[in-house]
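The chain below stands alone, shown as C-alpha cells; this is the form predicted on its own.
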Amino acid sequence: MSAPELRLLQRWFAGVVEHPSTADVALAESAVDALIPEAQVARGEILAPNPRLDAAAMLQIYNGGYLARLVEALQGDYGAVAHVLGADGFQDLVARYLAEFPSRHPNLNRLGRCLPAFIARDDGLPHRAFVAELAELELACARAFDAPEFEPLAVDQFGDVAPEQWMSARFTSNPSLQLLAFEHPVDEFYQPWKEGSPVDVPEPLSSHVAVFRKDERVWRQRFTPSMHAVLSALVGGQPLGEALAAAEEGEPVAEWFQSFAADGLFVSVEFGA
C-alpha cells in the first residue's frame, strides 16, 4: 500500500497527539480512524515496527508530552488556580479545555485566554465561581506584562494649567491597565499565595482591583468601590470633573487623582474649550 499523502499524515497524527485521553484511545475514534484505519497502523504501516512498542505505545510518547507541556504553559499563567484545583484537578480541566479550546498559534501565549470563561461554565468543578474570578484576575496579569509599551502622563509638566481647565480634562490610559469587579476577594486570595502562605479559600465578599504595568513590573491595587467608580470613568472619557463626582462626599478624590497620576495610569491628556 502506498504512503498517505503528507497533509493527511499531519492530519492523522495531530487527532492523535491533541487528544485528550490517550493515543490507544485515540486511534480508535471514528474522525482519527477516518484519516487513517485503525487497523493499518497496529500493522506497521504507519510507523515502523519496534521491538519494545507498539504504534500506540510509540504515539502515547506524544500524546502524553503534548498535554503536559500545554499544563505547564497554562500554570505559568494560572498557578494559583493550579493551586487552589491541585496538580490533578487542573491537568484534568486543561485537557477539557483543550478539547474545545485546542492550541492552535505558535505563541503559546495566547492559548489560556478563553479559560476564565471556560471556567465559569464548567459544571462540577470545585469553587467554580471562585477559581473563575481567581483565573480572570491572572489573565488580567499576563495580559498587562504583555500590553504594548507606553510612556506614562507626567501631570506635573502642566503646573501652568488654571483649575477649571482641570476639570475638562479627558484622560487616556496606559494600555495595561484593567479595572476588575468581583464577588470574591481574589486579591486577598492572591497576594498570600505569591509569598509562599497560601490560605483557605474566602467566602464571597465583593472587591475592586486595578492591574497594570509600571517600572517594567506587573501591579495590583485593591480599590474601594468609589475609587473603582471614578477611575472607571476616567478610563470610559469622562472629564475629571465629572469623573470625580462619582465619589462619595467628603472622600479624598484630589489624592486618588494624585495616586493615580503617579502609578503612571494615564499616557495623555486634553483640556476641554
Second form
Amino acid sequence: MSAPELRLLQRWFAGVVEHPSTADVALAESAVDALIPEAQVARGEILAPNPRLDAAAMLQIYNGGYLARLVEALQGDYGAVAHVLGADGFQDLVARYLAEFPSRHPNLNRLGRCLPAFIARDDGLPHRAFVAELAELELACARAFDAPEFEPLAVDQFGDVAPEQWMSARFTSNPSLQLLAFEHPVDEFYQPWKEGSPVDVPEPLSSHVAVFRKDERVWRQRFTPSMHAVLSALVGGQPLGEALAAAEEGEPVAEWFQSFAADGLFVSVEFGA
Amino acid sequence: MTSSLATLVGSDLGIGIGLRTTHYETILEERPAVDFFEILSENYMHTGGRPVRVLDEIAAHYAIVMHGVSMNIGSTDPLDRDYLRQLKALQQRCGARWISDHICWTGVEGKNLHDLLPLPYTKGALRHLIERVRAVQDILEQPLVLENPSTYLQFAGPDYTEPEFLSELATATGCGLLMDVNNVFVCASNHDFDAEGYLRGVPWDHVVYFHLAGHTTYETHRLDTHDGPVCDEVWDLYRIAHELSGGRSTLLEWDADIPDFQAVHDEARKALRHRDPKSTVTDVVAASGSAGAPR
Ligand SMILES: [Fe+2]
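Give me the form predicted together with the partner chain now, not the form predicted on its own.
Everything in the complex follows now, all chains and molecules, and the chain you saw is the first one.
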C-alpha cells in the first residue's frame, strides 16, 4: 500500500500525542481510528517494527512526553496553584485544560493565558474560588514579566508645571501594570509560599494587589481599597484631580501618587487645556 | 541572502554553550571566556522584559547563534509568517550568525504540541520540506540551518535513510545542517543502525555546526534529555565527525538538572581534547579553573 498522505499522517499522530489517556487507548478511539485504522497500525503498515517496543509503546513516548512537558511549563507560571492542588491534582487540571485550550502559539509562555478563567468554571476543583484568584495573581506576574519594553515617565522633569495643571493631567500606565481585586487574601498566601513557608488556604477576605515590572523585576504591591480606586481611575484615563477624589478624606493621596510615579507605573502624561 | 552557506560552514566559532537563565548572573558578572552562545529563540520572542535586556548585554560581548523549536518546518499547516518575521527581528537585534531549527514538525491544524515530531523519510515528505525550506529562506534571506532530531519511532516504507534524506534536502535547497552527534547516537540505538555509517553519509559541505548533549538510557530506548554530561560513545562519534567534517563550531546543550556555569563550560571544552588528541586544554582549564574566575 502507499504511504498515507503527510497531512493525514500528521493529524493521526497529533491525535495520539495529545490524547489525555495513553497511546493504546488513543489508537482505538474512533476519531483517531477514522484517520488511520488501528488494524493498519497493528499490521505494521504505518510504523517500522522495533524489536523492543510495539507501535503503541513507541507512540506512548510522545504521548507521555506531551503532557509531562506542558505540565512542567505551566508549573513554572503556576507554582502556587500546583502547590495547593498537589502534583496529581495539578496534572489532572492541566490535562483537562489542554483538552479545551491546546497551545496555538509558537511560544510556551502563552500556554497558560486562559488557565485562571478555566479554573473559575472547573466544577469540582478543591478550593476553586481561591485557586482561580491565585491563578489570576500568578498569571499577572507572568504577564508583567513578558510585557513589552517601556520607558517609565520621569515625573520630576515637569518641575515647572503648575499644581492646577497637574490636576488636569491624564496618564498612560506602563504595559506591565495590572490591578487586581480579590475576594481572598491572595498575596498573603502567595508571599509565604514563595518564601518556602506555605500557609493554609485562607478564608474569604477582600484584597487588592498591583503587579508590575520595575528594573526588570516583577513586583507585587498590596493596596488599600482607596489606593486601588485611585490608581484604577488613573489607569482608566481620568485626570489626576478626579482620580484623587476617589480617596477618602484625609488620605495621603499626594504620597501615593509620588510612589506610583517613582515605581515607574506611568509612561506618558498629557496636560489638559 | 545576508550570509552564504559557504560563509556559515567556514566560520568555526569554536566551542559554545547553550545560554540558560540559571547562568545569566555568572555571565553578566564574571564575563567568562566563552567562544559563543546559542540562544533558544523563543525565549526572547513575545517578551519585553529581562530576557531581552540580558540578551542585549550578552550579545554586546559574545558571538550569538539562534536555535528554535517552533518553526514547524515539516508541518502541513501554512508557514507562520509572523513567527518568521519575529525570528528575523530577533536576529537583527542580537546579531546572531545564523538561525537554526529542527527537521521535524511540531503541530498541525493550528495546534503546537511543543515536541520535535518525526517525519516520514519519503519522496512526498521530501518534496514538501524542500518547498517549505525554500520559502523560509526567501523570508529570512539566508540559509536556514536544520538539525537532525532524536526520534523514538520510524515510519514504515521509507524511500531514504536519514542521511540520504538530509543530503537530498540540503542539495535541493542549499540549506545548512546542524549535526547533533548525540541525536545520531540516540537514533542509532533506538533504530538499530550504525552511527558511524550514518556519519559517513552526511553531506559535510552543508554542516554548519555540531551539537553535543547528554541523554537518558532506558531498558527499551534512549531519550534525548540534555540532563547530563556527554557519554563516551558520543565523544567517540564526535571525534569521527570532527575528522570527516574537517572541524566545525561545536555547541553543548544542557537543559535539565543544569549544574553551575563552570561545570557546563568545562564539559563543553572537553570537545577540544577530542578535536585534537594532543591538546592539553583540560589541564589548562584545571590549572586556571578556580570556580567562576574569568578565563
Ligand atoms: Fe540538539
